[in-house]
Every structure is written in structure tokens, then in C-alpha cells.
Amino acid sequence: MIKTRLTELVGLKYPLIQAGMGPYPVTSLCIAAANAGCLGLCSTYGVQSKEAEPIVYERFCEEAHASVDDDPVTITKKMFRRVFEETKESQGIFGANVMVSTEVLENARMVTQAIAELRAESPEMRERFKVLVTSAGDPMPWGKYVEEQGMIWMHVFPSVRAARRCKKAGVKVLIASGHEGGMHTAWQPVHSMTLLPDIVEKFSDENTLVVGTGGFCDGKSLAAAFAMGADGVQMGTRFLATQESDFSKLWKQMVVDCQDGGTLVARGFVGPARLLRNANSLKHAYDTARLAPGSYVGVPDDYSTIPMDLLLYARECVAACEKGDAEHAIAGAGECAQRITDLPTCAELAERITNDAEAILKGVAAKYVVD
């Protein structure tokens, strides 16, 4: 059993957080790996795709066992309270992934307005419901909120100069996000082998903890992020891949066909998205590079500089991959998609990626002697 920082901070058996990726909804597999014993989190954008996405509006209502024509706040509540009583034998711990860029933030205030009302319910709900993730943008509004509430606070970052915005403004957890993961990626492609080493380097102390997210995905990553300094790993395109995952049978199974160099960029309605490669997000980035170069360079565009055909098209692609439309589908993994060839329980994963990486590093302590 490998005990860490995080384990004891949080409360888990394993040192491992899954991914809140929204919009999609992931009330299932939050359920799923918190009663693993994992890190459980629920994605709450999706609330808001009612007429942008609506295929992806209807399944988040269908997840959160709620109704479509439900204002947003009763949506949010009522997944919440789906994953608060289906991990009530288990004693699961939960928490919230909630973006917070300038673009959606009365969705970010909606939703810890929400969360503020359901905590007050009852001390377990304040016990189990305990975790805040902000992602996505400047986590330092934020820093009121979370101490008034006494949640424990992570934020997801890709840089050196956002995780020290993320220590000024008392961040508990850094996530730092390397450029391997699925879907939003950063503008500036630094990598988990560098990223991760660097933020362990300059932040982790006695009252800052470091997570490493992007491209982990078993035993072997695991061990390599702990030899890095980490405290754990989140992982999202592993927990996507697995039987109680929330997303379509086609998505699932397009990370498992995923083979060598699998997977590309292109721009996402938030930046650049890493998509698996076929020949639909081929041709999108193909006409990514065409009408959004900044994507492969490193320099942000937004929307008033980019043609909306060009997010449609990955929109609808999505969408078609949420139907199980093969011909037209697009889905976003991260690169450690051409590592993942099955489909196990949250349980299994949990275990078998903690008792490999406990086997890794007894056995590199007795391989290599270090005179």
C-alpha cells in the first residue's frame, strides 16, 4: 500500500485523482473511482451546453439524474447529491472540477454557489464533498471562497508562472498539466518530464503539495512521478477507458484501437485540444494550421481572429462521437492513449496501477546501488 501527502490530506486509499472532464459528464466514473478509493470528481460546464451542445446537455442531465427542462442550479445539486448517496457505503471522497476563465465564470459562481448551499446540508456532505479543482483560469479570486467553505483547493495549471499565481493565491494542491493530456492543452507544449520536476523544484514544501497530470496511465508513470517529487498523479484518458466511465462506447473504444502516434492538436473552443487521429481531426488540423496557426506556435488567438466554422466542425465531430457516429466522429485522449488496451473496473485500474508502481520502485531500490 503506498501511502503519500495527498493520501493523507484527502483521504484515500491511492494516490490518484480522477479527472473532471467536462462538459462531459463523468457523474458515473466520479462515483466509480471515489468508491475505488481514488479521488472522484464531477465536471460541472456541461450544465451550460444546453444549446450549444445539446447531446452533451441531455446525457449531463441523464448522469446527474435530472431533468432537462431543470434551471442549472437544480441540475448541479442533483448530480451532487447522486454521487453523495452512491458513495455513501464506501465513504468515497468527491470533489468539483470547475473552470474559471473570464469567459464562463457565471457558471464558476453558479456552481460554488451551489456547492456552498449543499455543504451547509449536513457534516457529512462537508466531510465527503471536500475537494475544489479549479482549472482553466487565474485561481486567485478563488481564495475567499474556498476558506470561507474549508474545502481542500487544487488547481490545474501548465507553467511555471501560473503555478506561482497558484501559491500567491494559497492553492493547497498544485496540478501541473503537462502538454501529453487530451483534450484543452496549452498554448506553450511543455511536457510532464519537464514540467513536473520544475514545479516540485520550486513549490513543493510542508504546505504545498504537487500533482502531475498529462500522459499517466499505469504503474510505470506513477512511479516515475513519484521519483519526480510528486504526491500523486490525476489522470483523465485512463479513467475515461474504463467500464463505468460515462463517455460513449465509441470513445471508449476509439482510446483502446488508438496505435503509435496516435494522436494530434488542433484548436479547441478553449485553446488547443489534443484529439485522436483519424481522418476527421486530420482534416481539422489541417485547417487548424491553415486558420488558427497560433495553435502549433504558441501564440493565443480568440474568437474574434478565427473563423467559427473552424470550432463547429470540431463541435459537431464531438457530438457524432457522443451518437456513435464512427464516420463523422471526433475524440479528444491524451498520448498515453496508445498505452491503454483495455477497459477495466475503477477498482481494477486503482489497484493494479498502485501495486505495479509499489513493485517498480522496490525494485529499482534493488537493482541500482548506489555506492
Ligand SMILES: Cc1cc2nc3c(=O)[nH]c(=O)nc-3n(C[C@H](O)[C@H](O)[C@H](O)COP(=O)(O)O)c2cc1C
Given for the second form:
Amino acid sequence: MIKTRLTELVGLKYPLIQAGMGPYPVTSLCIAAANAGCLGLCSTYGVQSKEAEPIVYERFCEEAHASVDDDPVTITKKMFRRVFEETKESQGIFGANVMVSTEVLENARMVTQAIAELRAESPEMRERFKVLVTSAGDPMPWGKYVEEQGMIWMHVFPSVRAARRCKKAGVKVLIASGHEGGMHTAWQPVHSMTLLPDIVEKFSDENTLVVGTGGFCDGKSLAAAFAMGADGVQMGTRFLATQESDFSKLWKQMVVDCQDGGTLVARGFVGPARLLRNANSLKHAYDTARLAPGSYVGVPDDYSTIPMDLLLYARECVAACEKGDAEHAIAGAGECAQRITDLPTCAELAERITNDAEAILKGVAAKYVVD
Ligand SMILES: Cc1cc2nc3c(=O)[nH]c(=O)nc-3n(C[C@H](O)[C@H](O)[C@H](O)COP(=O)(O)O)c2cc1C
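Next, give the form predicted in complex with the named molecule, keeping in mind that what was shown is the form predicted alone.
Below, the chain from earlier opens the complete complex, with every other chain and molecule after it.
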């Protein structure tokens, strides 16, 4: 059993966060992770995609047990009510991943309003729906909301500069996002091995926890995160490839089949994205190099300077992956996909990873510490 400041702060059995993974809500995965004793997160940025991405919208309605005629506020509430009901027995802890970048700000405002209304309904809801993970944007404007809500605030960011802003904004748990991570990744590439210890050294203190994300998938990488001073890890790709994960069979299989060097980066809808390498993602990467080269040199572009077709191609291929259409599919996943070879349940995964990390940490002390 590994206890850390993260397990103590949030009330978890394991120091593991299941990452929010859009565009789908990952409701079933959030439920399974929370029931297993990890922090479960639903992603929320696709809930307003009725016209733009019908397949995403339908999945939101389906997983929320909502009607397609419900409005986004109602769908959001129904989604979290379902998580609350299905984690009652285990008293699992859950939260929302809300992307706050400019492109999706309107959605973030709607979702946070829905969350506030839902949490106002009952103390039981507030007790277990207690974490807000903001990502992909500036944390500063969200401090007042989190304070009013009394939620535990975590923010995902890719750099020391962004961490400084988190600290100023009052973020409690800094989630340092290394460039090897799946899907949304930073313009300026810094990987976990460099970023995580840098953030720990500069920002971890009695009021601020640090969690690593990007590349963590097993006992070895969890033990490494602890060795670097982290309080826990957030995993996306590893949780994607589990029995309960909401991702399509094809998507999970593509992760399991991923070979050495099997990912690349290309322009995603919200900044650069790490994708599994296949003919479609390779075409998209070449197009990105021509039309959105900032993705490869750490210079952000915005929707006004790149052709919409570039983004629509990626979106269509991601939708094809969800529909099981292998010929046209693109799947988002992190570099660690090449180390993932199975589809365990969330409970099996959490136990295995933490048991392995514990054994590794003890073994390291025995092997390397003299006297
Ligand atoms: C398929 C997929 C979708 C993702 N979607 C989101 C998202 O909607 N919002 C977000 O903040 N991060 C998103 N991420 C990033 C994860 O939250 C997490 O930071 C990342 O997966 C960590 O790296 P790992 O994949 O190596 O575990 C996504 C990751 C994957 C693999």
C-alpha cells in the first residue's frame, strides 16, 4: 500500500489519476477508475458538439443516459449524476476535466456552471465530486470559481512558466505534462524526465502537490515519478487500454498493437496532438509540416492562420476510429503505447502498478544503497 500526499488529500486508495480524454466523455472509465480507488475524471469539452461532431455528441448523450434533445447543461448534469450513482457503493472519488483554452472557453463556462448547480444539490455530491482538473489554458481566471466551490483544484500544464502561473492562481495540485503524453500536447516539447523534477524542485511545498503525466503506465514509471519527488501520476493512454474504457475496440487494439516508435505529433484541434503512427496520421503530419509548421518548432498558431480542412481531416479520422473504420482511422495515444500489451480492468491495473512500484522502490534501496 503506497500512501502519498495525493492519496491523503483526495481520499484515494491509489496515487493514480485517470486522465480526462476527450473528445468523448469517458464516463464508464471514470466510474471504473473511481470504483477501483483511483481518481476518476470525465472529460467535458465535447458536450456542445451537436452540429460539429454528431458522433461525439451522441456518445455524451448515451453515456449520460440523456436524450439527444436535452440541452448541454442537462446532459452534463446527467453524466455526473450517473457517475455519482454508480460509485455510491465504493464511495469512489471523481472529478471533471475542463479544458480552458480560448477555442473551448464557452464550453468551459457552461460546464462549470452545470457543475456548480449539480454540486449545490446535495452534500453527498459535494463530498465525492470534489476535484476540478483544468487544462490546456490559463488557470488564472478560474481561481474564484474553485474557491467558491471548495473543490480541490488541479491544473495540467507543460512548462515552468505555466507552473508559475498555476502557483499564482492558487492551484493545489500541479500536473506536469510531459511531451510524450497522448493526444493534446504542448507547443514546446519538454518530456517528463526533464519537466517533472524541474517542477518538483521549483514548486512542490507544503501547500502544493506535484503530479506527473505523460509516459506513466506501469510500476517502473510510477516508481520513477516518486523518485523524482512527485505525489502521484496521471495516466491517459494506460487507462484508455482497459476493459472498462469507453474507447472503441479498434482504438484500444491500435494502442495494444503499437510498436517501437509508434507515435507522431501533428496539429490537433486544440494545439499539437500525439497520435498513433499509421498512413492517415503520417499524411496529416506531412500536411501539418506544410500548413501548421509551428507545431514542430514550438510556435503556436491559431485558427485564423491555418486551413480548416487540416483540422477537419484529423477530426474525421478520429471519428472513423471511434466507428471502427480501420482504413480511415487516426487514434490519439502517448509514446508509452509501445509498452502496453494488454487490456486489464482498472482494478487489476491499479493494484498491479502500485504493487510493482512498491517492490521496485524497496529493491532499489536494497540494490543501490550502501550501509
Ligand atoms: C485519446 C486521448 C484524449 C485526450 N484528451 C484530452 C482532453 O480532452 N483534455 C485534456 O486535458 N487532455 C487530454 N488528453 C491528455 C491526457 O489528459 C493526459 O494528460 C495524457 O494522456 C497523459 O499522457 P499518457 O497518455 O502518456 O498517459 C488526452 C489523451 C489521450 C490519449
